[in-house]
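Listed next as structure tokens is one chain, alone, in the form predicted alone.
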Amino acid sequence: MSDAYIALADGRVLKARARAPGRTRGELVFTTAYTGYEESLTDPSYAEQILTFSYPLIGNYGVRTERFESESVRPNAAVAREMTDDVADWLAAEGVPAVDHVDTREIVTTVREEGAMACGIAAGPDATAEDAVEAMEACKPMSDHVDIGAQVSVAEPTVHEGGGDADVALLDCGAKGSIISSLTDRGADVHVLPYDATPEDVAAVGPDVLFVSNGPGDPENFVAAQAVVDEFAGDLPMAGICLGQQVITSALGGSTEKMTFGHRGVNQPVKDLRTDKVVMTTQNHGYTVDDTGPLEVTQVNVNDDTVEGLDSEDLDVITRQYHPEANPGPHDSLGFFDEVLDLATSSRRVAAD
């Protein structure tokens, strides 16, 4: 097999062994989760990163399509100790560079200690370090990147049904295919609405609840989706997992902060204020919300403190910064979404024109 190279921004350049060739850069983050590779692989909050896979083995129990959170492999390129060929298959049938036989305890230590960074790969025959170093200096930061949500949303509106019990409408920041199946397997209709969807748009599918996805980058820069939360908000039951509670606090006049490195894994754990119930939780992101406006905090990360839950009674407004439908991952928190379908019985239904 040839050689593959990891350019950091630091200023090393780690050589790797390549699995799927190709050359390419985005911010380098890691996840601490021991299974879910095919899950992780597939989930769009990894849009315009690298992921690096703490655990030493990456794919020693095959992969399933039916495991996969959309359509395609998300991250521009993975890292892994030791991989096997159904995944570095997998990778490079996707045309995603892929690399292994590196110290990856070396690149998590580096990112624990100065923060998710910029990252340049270049792995198959013809690579060279200065291959890796040229795509790591043509990297832009997470925030620069201003139309993400087009990378991972719908184009078009599409409807999941549920049986009819309650119409809500999903903003496609990114979602994760177990977010809609954990909505319609609890009867609801899901109208999944693309991340720059107009308020009109919502109100053409009379929804009982508004619900922002989870995805990928600086909620700030879904100006769109913050736009239709301020239009509803007070009129509409809201939710919001992830990237949702980050855009729904700030179009309600709160504020977020990207992190150091964030929080990805299988493990987190999460206390609930009113019950000082602590769960386990799986997260994925690199933004974190710092004030939060009108929203009461309900649930803290007891590792840092940061903000894992808000809710609003007044507004009827209800997040998570964790990924409660997580597959894998403990499922402590699955009455979420019994919540968020409970606010759909005294919603003000939206009426089309």
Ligand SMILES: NC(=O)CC[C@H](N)C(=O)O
Second form
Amino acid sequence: MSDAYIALADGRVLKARARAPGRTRGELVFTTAYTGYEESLTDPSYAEQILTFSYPLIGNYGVRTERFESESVRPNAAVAREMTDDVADWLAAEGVPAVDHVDTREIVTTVREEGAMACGIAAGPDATAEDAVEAMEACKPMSDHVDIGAQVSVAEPTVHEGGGDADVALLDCGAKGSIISSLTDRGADVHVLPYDATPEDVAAVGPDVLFVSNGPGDPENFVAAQAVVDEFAGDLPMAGICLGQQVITSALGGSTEKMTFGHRGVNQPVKDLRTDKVVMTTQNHGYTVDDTGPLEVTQVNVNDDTVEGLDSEDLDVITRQYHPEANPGPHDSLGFFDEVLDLATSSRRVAAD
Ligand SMILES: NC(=O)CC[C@H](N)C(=O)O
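Moving from the form predicted alone, what structure would you give for the form predicted together with the named molecule?
Next comes the full complex, and the chain you just saw is listed first.
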């Protein structure tokens, strides 16, 4: 098999083995998840990133489309210590460069110490270190991808029927399939709207609740979604996951900031401040809420105290920074979706007059 090179913004160039050929660039991040590689590789929130798996063997239970979170591979490239042929062949067929036989511990400790950084990859028969450096130098900061929603959102509205118990308007900023199925499984009809839907588009659906999905990039760039939240705040119950929490908070007058290297993994401990209970959660984010505006912090990350859950009884808002829907799990926090649908039908809802 041929060589590959990984160029990091700090000047390092690592030699690796090419598993799927190509040249690309992206923000270098890592996940500590030891399972769920199919879900991670199809999670739209990974757009414009290069995903390093810290778990040393990726692909040991094959590749099945039933486990995909969207229809295509979303990171710009994948890096593993050892990758099976199943995964390598899948990524090659999708045209997504992949490399292995590299010291992923060095990559992870570098990102932990220096932060998520620009990265270039060159993999395949003619790849050179210079190609990787050139690719890295073409990498834009994440916040410069101002229209990243266009890469991951539906182009046209679509409906997923779940029984008609509630109508959810889902702003698709890069929604994972599991968010939609978690709502339809509970009896809701989910009206998926493009990331740049207008307040009129949302009103046309006649929703009981507005749901802002997860998604890639800087939440401050999702200006249309923020305008929708602003328009309906106080009139329509709202919920959000990950980017959804960030977009809702910013729209309501709070703010977000970029983290050094973010949270990506499946065992992030989150404490509910109302019950003092801790649950294990799946996470994938590089930004966090720093000013919560009118929202009350209900949950925090046990490792670093960052905001994990927000709520407003006055505005009928409930959000999570982590992924209650995540597959293959853990599923400790799936009850979030029951809370969202309770909000849609609850008597404490503020009626629009
Ligand atoms: N999973 C997500 O929705 C990620 C949200 C946002 N892009 C971040 O990195 O923080």
